[in-house]
Every structure is written in C-alpha cells, then in structure tokens.
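Starting off, we have a lone chain in the form predicted alone, written out as structure tokens.
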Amino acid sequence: MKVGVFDSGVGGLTVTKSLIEHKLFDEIVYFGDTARVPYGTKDSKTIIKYSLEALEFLKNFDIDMLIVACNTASAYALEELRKNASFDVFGVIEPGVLATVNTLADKNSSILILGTKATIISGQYQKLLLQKGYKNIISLAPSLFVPIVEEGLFEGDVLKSAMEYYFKDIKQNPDAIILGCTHFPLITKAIKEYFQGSVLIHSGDAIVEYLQTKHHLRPKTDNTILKLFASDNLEGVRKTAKTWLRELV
C-alpha cells in the first residue's frame, strides 16, 4: 500500500518516522510545501488553496490514501481534499483526540493544546475535546518554537527561555499536552523536563494507532520505502529527514 504524506514544510517528516517505525505501508510519498510555508500564519482560503495544489501533486504518485501531517491543513482543509480525492483522507486533528481520550479516562483531566496561531485560532481540537466531554483546556500558539525547531535547537537556552516566555502563565503541570503542531514532537524531551508528568500526544503516534485501530492497518514485514518531494529546496528538506529520521531513511 502506498500513502501520501502532505505538510508545509518538514514538520510532517515527525509522522512520516512513526509510519516508518511501524511499517503500515509499502511506500510513502512524502511532499512539503516548503515554497509556501508556514501555513499557520495565512488565512483559511489560501491554507485551502494551498492544500488542494498539494493533493494535485500527489494524484500523480496513485496513491491509496493521503495523510494531512501539517495540523492547520487539517483544521482548514480536510473537508475540500476530501471531496476532491478518489482516495481516503486523514488529518491529524481527530486521531490526536483519539489518543487523547484513550489517555485521559478522567473528563476532569487538564489538557494543554500547542499548536500554531491558525491551528489554535480554528477551534478544532477545543471543539472535538469539549464534545468528548473535557472542559479544563489550555490552547496556545508557540509560533517560536517553529522557527527554533528548525535550527536545530532542540533544547538549550534559547528553547529554555522561549518555553519560560509562553508558559509563564501556566500554574499547574497539565495531565496531558497536545502537541498540535509536527514541529514539537523535536522538542519532546525539553517540554517534558519543564511540564514533568505530563503526558505528551504526538500526532504521528496518534494517527498510527488511529490506521490501527479504526482501519485495522497491520505491520509489513518489508521495510518502508521514502520518496521526499518539495515544492523548494528539496536538498534542504531531504538534509532534515536524515537528521530527524537518522538511520530510518
């Protein structure tokens, strides 16, 4: 089975490893949007627009599903891939609530959304959270933490000091944070240090166990086969998969 994976940028690349570690499909397209990026800071109609040149680009691969890896496309634009698309279409969004619920049996549990501005500004997650019955939810846009990811910085003083700067209002520790945004599973070992005992959903663990349980996905026994497609500077988005996916690439 081959699956397209669409983000922004190279965001997407964090759920296109968790794909990989579990060998759901034979072969993954990959394309960022680099050209354009980032998504979180425009507006809904060219996020959509956007989008839908992405799903054009990926019709030419005959791919048997698309997986929506950038959280503000699919906070915006899942519906319009959807109806352009002969094949299934997942976002992020609604498997990261999944995993959520199956984390938190307590509807009383504190929940910390990060996420960009467009991500946050959309509601969804907040929106899908309170109708599963959560009420005690935190939703901020970190738009820093993009930037510093991408330099590579994945703790330090500068990681440190921008965490302390957006978090500096937050009294107690949540239960459980949402890292709405592929950027910040990267930075999962600094958030945890800072929020100790909170549990961390990271969205391409979310949507693997989402194909699992809801698609009954199962393991190939083959390894899985990348092609990295971008929109500009694909040596530059290829250089970041061999950093961020190491040895799986």
Given for the second form:
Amino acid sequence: MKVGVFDSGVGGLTVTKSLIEHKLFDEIVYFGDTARVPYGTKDSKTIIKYSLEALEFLKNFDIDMLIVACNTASAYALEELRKNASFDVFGVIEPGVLATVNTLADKNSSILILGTKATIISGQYQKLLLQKGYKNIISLAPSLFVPIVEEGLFEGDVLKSAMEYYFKDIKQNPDAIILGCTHFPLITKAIKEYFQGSVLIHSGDAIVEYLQTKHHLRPKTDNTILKLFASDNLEGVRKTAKTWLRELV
Ligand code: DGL
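One more: the block was the form predicted alone; return the form predicted in complex with ligand DGL.
Full assembly next; the chain just shown is listed first.
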C-alpha cells in the first residue's frame, strides 16, 4: 500500500518515523511544503489553499491514502481535502484525541494541548476533547519551539528558557500533554523532564494506533520505500530525514 504524507515542512518526518517503524506501508511519498512553512501563523484560507495544492501534487503518485501529518493543516483543511480526493484522507487531530481518551480514563484529568497559533485558535482539539467529556483543558502555542527544534536544539539552555517562558503559569503537571505540532515529539525528553509524570501524546503513534484499530491496517512490509519531495531545499529535507530517521533509512 502506498501512502502520501503531507506536511508544511520537515516536521511531518516525526509522523513518517512512526509509520516506518510500524511497517504499515510499502511506500511513503512525503511532501513537505518547505517553501511556504510555517503554516501555523497563516490564516485558514491560505492553509486550505496550500493543502489543496499539496494534494494535487501527491495525486501524481497513485497513492492509496493521504495522511496529513501537519496539525495545522489537519485543523483547517481536512474537509476540503476529502472533497477533492478519491482516496481516504486522515488528519492527526482525531487520532490524537482518541489516543488521549485511551490514556485517560478519568474525565477530570488535566490535559495540556501544545500546538501552533493556528491550531490552538482553530479550537479543534479542545472541541473534540470537550465532546469526549474532558473539561480540564489548557491550550498553549509555544511558537518558538518550532525554530528551536529546526536548529536541532533538542536539549540545553535555549530550550529550557523557552519552556520556562511558555509554561510559567502552569502550576500543576498535567496528566497528559498533547504534542499537537509535528516538531514537538523531538523534544519529548525535555518536556518529560519539565513535566515529570505527564503522559505525552505523539501524533505519529496516534495515527498508527488509529489506522490499526479503526481501519485494521496491519504490519505488512519489512522495507518501506521513502520518497521525499519538497517545494524548496530538498537537500535540506534529505539531511533532516537522515538525522531524524537515523536508524530507519
Ligand atoms: N507542521 C506544523 C504543525 O504540525 C508546524 C510547523 C508550521 O507552523 O507549519 O502544525
């Protein structure tokens, strides 16, 4: 089975990593819109337009399904993408919420959602969590985490200062933290050190769990072929993929 994975840039490689690890697909065609990243600061019309253009590009590869790895595009563009595709289109927000539900039996549990400005403003995570009965929700857009991750600063003083800045008003460690941005799984260790005992929800693992439970996808292949495409600086994307997917490609 061949899947298209779309992200605003390199961040979707964290989702790609989970897909490769779980051996669900023979081939992954990845498109990162590196010429126009970030999406998280743009308005809904622009995010939808760019997402539809990415879909048109990926249609050239005869894909069986599309995974929108980008939380921001998942928040705004899913409906339009589905209208324009003849295959299944999955975002990462519903799977992230389901993974949270599977983790937190107690509806009084506290949940911290971390995402881009656009994702947080969309209210998509918050809406779905409220529908599931959770009320104790805080949402935050720690925008500086994105460039910090792209600089490869997965630990150290810069990240620590940024975490102290964004998290200063959070007095109690949340029961779960939704990493609602493709970049944030790369700083899992630092976030876990900061919020000891909190469970972290990772979009990549969540979409795998979702595809396995809701769509009965099973491990099928030993060797996933990964084809990388980008709207700018493909060489940079390849380098990032080599580092982030080190032991997989
Ligand atoms: N890929 C985006 C997301 O998951 C983060 C980077 C951006 O703002 O485009 O929301």
